[in-house]
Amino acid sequence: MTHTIALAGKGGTGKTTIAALIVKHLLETRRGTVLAIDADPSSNLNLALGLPLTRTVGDIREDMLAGVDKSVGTSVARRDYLDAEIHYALEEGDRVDLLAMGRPEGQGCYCAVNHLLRELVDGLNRAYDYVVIDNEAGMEHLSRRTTRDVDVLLVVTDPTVRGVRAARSIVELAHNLKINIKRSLLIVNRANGSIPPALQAEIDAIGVELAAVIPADPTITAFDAEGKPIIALTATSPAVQAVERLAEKLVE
């Protein structure tokens, strides 16, 4: 049965690193093979990753609603059609593979190819042991998906009030969307120290788990500004002991 791992956040929260680590400690600590789906239209977890990125769920979508394939017809010819353009987009690494959902709709009518997409890329899913996806705050992804349990919802924050605020909003926002949360944990990212009373305070107002306080790390840092994939961090790195210990907490 595969093990879905969604994470959301505003921007900046650093919830695209995380996941890349998080996918990191599966491919290091757990069998079976892990799917990653970037959700994000920023789409740059293919560079936490170490994957390249040539062509995006969006793309499929605009081009079908173009005519790109004049040969597209019937209904059958166009589900074949876009589950062949799915595959492609695959982007295959070791035991992972990355799926980038790409930019957001533009005008005209999506419905049915989108419910077609929607399908297609929730059947690619059971296909993996683990499914990690990094959403962007508003979780359009997870909301649209024909199948919408996730076993567990990681909710990343800065270590800030306003930051805080914002994660108890994506809480509220993920009930009010009816999706199948199996369980829902707070992330604080990129803490410098203990955290102080008034922000603990907006923590616990949240009512949900803060499962990791994970530390502010120099060298993510670097490897951001040097363009390497955070994927090849090392066991030294503070961020990466802190999120081994939460990924544990993920797949018990």
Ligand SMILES: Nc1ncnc2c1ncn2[C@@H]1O[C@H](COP(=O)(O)OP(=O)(O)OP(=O)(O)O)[C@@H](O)[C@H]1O
Second form
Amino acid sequence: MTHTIALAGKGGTGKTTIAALIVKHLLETRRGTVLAIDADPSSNLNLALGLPLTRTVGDIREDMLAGVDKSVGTSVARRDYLDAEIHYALEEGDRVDLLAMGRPEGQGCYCAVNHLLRELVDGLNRAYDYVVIDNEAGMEHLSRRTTRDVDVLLVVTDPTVRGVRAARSIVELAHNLKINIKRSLLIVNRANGSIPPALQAEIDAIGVELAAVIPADPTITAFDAEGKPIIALTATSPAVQAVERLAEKLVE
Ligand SMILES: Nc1ncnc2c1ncn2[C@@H]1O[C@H](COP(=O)(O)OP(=O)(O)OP(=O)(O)O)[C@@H](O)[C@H]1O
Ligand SMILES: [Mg+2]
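Please show me the structure of the same protein in the form predicted in complex with the named molecule, now that we have looked at it in the form predicted alone.
First the chain shown before, then all remaining chains and molecules of the complex.
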């Protein structure tokens, strides 16, 4: 059975960084295969994973709608064609594959194509042991059902009252979506020291378990400055250690 972990949160809170560190942990401690889905239109999970990115699901849809592939006639042929295109868009790493969703559909989009793409991406998910989905702040793709079932939704926030309130709205929004979310957990990222009581009170008010407090980590800042992939951080990084402890709570 596929185990799906999705990340959500306000812009810049650390979703992509934590997604990459979770992928790293899965690759180092589990035998299974991992699919990383970049559901942020500004796609940069590939950089964090050290993988190239050539084509997105959005590109496939746009080419099809632009009539580049007019020759694809029957619906069966269209399905096979889109399936092949999705496999072609998959970036294959060493035990981790990456699929970037790209831009969500615009107005006047041909519904059947979207429906097919969604179904095919959902089917692809099920071929992996672990799926890690890095969502954009608005959760557009999640709401359009990039996947049907989410085992754990990780809502990432910075260590501020304002941030935690935003996380609370995201938790509520996520639960109103027509996807099946088994568990939601909160992550406070870029913390400096312990959580002050006022912040803890806001966290308690959400009613979602605080699963990890990830410290502000200068090694991440240094990697970022040099454009090095986050997945190449070593176990001496305090953020890596915090995500290792977190990941143990996510998968049996
Ligand atoms: N624990 C941390 N310590 C230090 N820097 C961090 C930490 N977590 C994330 N960062 C830095 O914060 C910035 C934002 O992180 P990231 O891109 O992962 O956030 P995001 O939530 O995916 O953002 P976006 O909403 O733009 O996709 C990056 O420069 C990243 O290197
Ligand atoms: Mg991101």
